[in-house]
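The chain below stands alone and is given in structure tokens; this is the form predicted alone.
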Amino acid sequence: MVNVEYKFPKGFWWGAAASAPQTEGAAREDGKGQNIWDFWYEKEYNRFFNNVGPEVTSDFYHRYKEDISIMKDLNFNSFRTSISWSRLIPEGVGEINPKAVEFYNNVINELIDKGIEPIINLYHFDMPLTMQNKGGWESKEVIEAYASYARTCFKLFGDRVKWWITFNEPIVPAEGGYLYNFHYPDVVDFKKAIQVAYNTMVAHARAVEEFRKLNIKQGKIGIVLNLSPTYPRSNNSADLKATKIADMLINRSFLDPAANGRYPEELIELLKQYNHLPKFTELEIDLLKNNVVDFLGINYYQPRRVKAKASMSNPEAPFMPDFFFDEYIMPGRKMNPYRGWEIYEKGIYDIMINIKENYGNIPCYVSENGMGVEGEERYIVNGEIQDDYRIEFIRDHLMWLHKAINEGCDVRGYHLWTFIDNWSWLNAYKNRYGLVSLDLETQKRTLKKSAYWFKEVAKNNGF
């Protein structure tokens, strides 16, 4: 009998998250259309770490059976991945690719066959190039194309998939593509970023509306948000005000419309004051109000620490969110030096308490949490990566998650980012996150020490 000090609720989800563009590979195979990452890599491959693009990745397209078999061995009872819009509907609208339907049917059936609940996300940063050429999320036409794509997915796979996600981290394409130039189309324009963020939430609500119209029995639909609990440097009123604005811009601008069906009034006033309100219609406002989510996925990696601006922003520079606050670098903070991110385990607890107290304790799960490390081959002993740092990272976050559950937070599961070392946008394979190590040359999969540890946690529903 194993002594389990931290026991999780019955039926708790144990597993991992991934995405189509980061794992499938086969970027030019079987009729797949180009997405913005395929295009950007062709155009500027030097921007990608070690010039590694999205063509190979961990080759899930050909090796899904092997990978799902390993997941089964690790006692996963759930797994989140995404459908590639440009694989399923190569032009973004119109003809459906039969090879893609076959592939996703095979993956879903294989997961179910192995007792692993498929959680399927519709969009993970991979806009079809044809849709980007029509304006991407700046375009209302693309919103409708996405809603049509979502409806197609629900009809094709909704007889087996019970858990659907509209978007993973919708803030990232807005920030990366329109503010801080680490995603395509590589624009720096706060007003466009706000329109993109708003349109993405309208697209999300349209997908929820389409889902509800189809009346899929037992089906649930949600969204995955990367939430960074925001902490002030001090209780000084200037620091508190800066923190409140940062939280509104970065967390509440997505959380409030998704869970409550409306934007914070203070956010609307702030954007109005600076002439940065997005274009919207009353119909869209009603759409958001009437299509709140059934559940939330929460990605948590790091907190955000904020202080009041130390000096005025350059009046000649582009207007940016940083106009309202500065990052506060807290002395003595615990760091993941490879990613440059603070490790703050209690943040996961603070997020859940906030959801409980301010968002009706909506059912949620940790949809991503993990630690990326560069050069993990340094830690190989007898052929196995001794990633004790990852075990400690997961364990310490789970302890705080357990406390939140004990205090009444409706948390349904914990998914690690990620199952196998995967391709990560401009960073490619710089930082490795997997329980399973990938040899890019041979595609050989090798379990890390953390995989054996996680296997026991999932088996015992705790540790």
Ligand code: BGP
Second form
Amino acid sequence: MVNVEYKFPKGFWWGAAASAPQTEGAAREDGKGQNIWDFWYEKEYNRFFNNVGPEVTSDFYHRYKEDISIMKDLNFNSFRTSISWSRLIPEGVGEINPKAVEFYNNVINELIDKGIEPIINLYHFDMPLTMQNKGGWESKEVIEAYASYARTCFKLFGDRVKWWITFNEPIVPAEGGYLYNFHYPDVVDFKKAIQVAYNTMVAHARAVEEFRKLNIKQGKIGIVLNLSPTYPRSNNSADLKATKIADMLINRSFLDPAANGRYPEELIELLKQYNHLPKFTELEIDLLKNNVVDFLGINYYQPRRVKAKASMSNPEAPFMPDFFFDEYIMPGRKMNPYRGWEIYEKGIYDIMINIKENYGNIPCYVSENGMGVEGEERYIVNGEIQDDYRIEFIRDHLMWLHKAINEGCDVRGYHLWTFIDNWSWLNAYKNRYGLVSLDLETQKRTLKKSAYWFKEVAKNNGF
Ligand code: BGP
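Structure of the form predicted in complex with the named molecule, given the form predicted alone:
Expanding to the full complex; the earlier chain stays at the top.
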């Protein structure tokens, strides 16, 4: 008998998350339309680490069987990936690509066949180019195109997929594409960022509405949010105020409408005061109210630490969220230096307690958590990457998660980012996150030490 000190609830999900654009490759094959990443890479390949683009990746498009069989070996009971909108409907609206239907059917069937619950996400940062050319999330027409794409997916795959996700981290394309230059269309415009963020939530609610109209038996629909618990530098009232605003702008702006069906009043007031309220209609407000999620996926990587602004912002510079707060660099914080993110394991517990206390203890699971490390080949011993740091990272987060569950939080699973080293947007293959390492040249898969550890944890439902 293995001694399990941290036992997780029965049926707990063990597995990993991934996304179509980061794993499929085959970007130009079998009729796939271009998405913004294919296009941006074509236009400015130099923006991508070592000039590696989304074309090849770990080739899940051709190697899904091999990968799913490794997942099975690792005792995964669940796996999240996404459907590529531009693969399924190359023009964004209209004709469906039969090759894509075949591919996603194969993946879903293979997962189910291996006893792995598929959790299918509809949007992981990958706007079809045709839709971006119509304005992307700035455009109401694109919202409707997305709703129709979502409906198509529910109809095609809803007989087997029970768990659906509308969006992965909807704040990221708004921030990356409209504030901080790490997603296409690479503009800096706060007003647009706010409109895009809001429109994405409307699109989300439209997908939930479409899903419920179809009345799919046993199906559940949720959203994946990246939540960063926000901590003040001190109890000074200016630090507390700055923290509250940061939390509202960055976490509650998505969490509140998704789980509670409405935006925080104070956020609306704040945006009004600065003349940055997005355009909205009463119909949309009702739509949000009537379409809250069944469950939440929570991605947790890092906390946010905040202090009151030390100096006024340049009034002529573009308006940014940090008009209201400064980042606080806490002395002695633990860092993942490769990604530049703080590691704070207790954050996962604080998030869950917040969900329990302020969001009706809505069912949730950890949909991403993980550690990207550069140059992992230096840890190879006898052909295997000795990633003890990853084991420690996962274990320490799981200990806090366990405590949250013990205190009554309704947490249903833990998914690592990610199964196999994958293509990370502008960072390409710089930081490696996988349980399985990938040799990009040969496509050879090799288990890391953490994979063997994770396999045991999944088997014993704890450690
Ligand atoms: C999340 C995304 C993933 C993944 C991960 C790691 O924000 O959902 O797509 O990439 O972060 O981050 P990165 O790839 O930027 O290192």
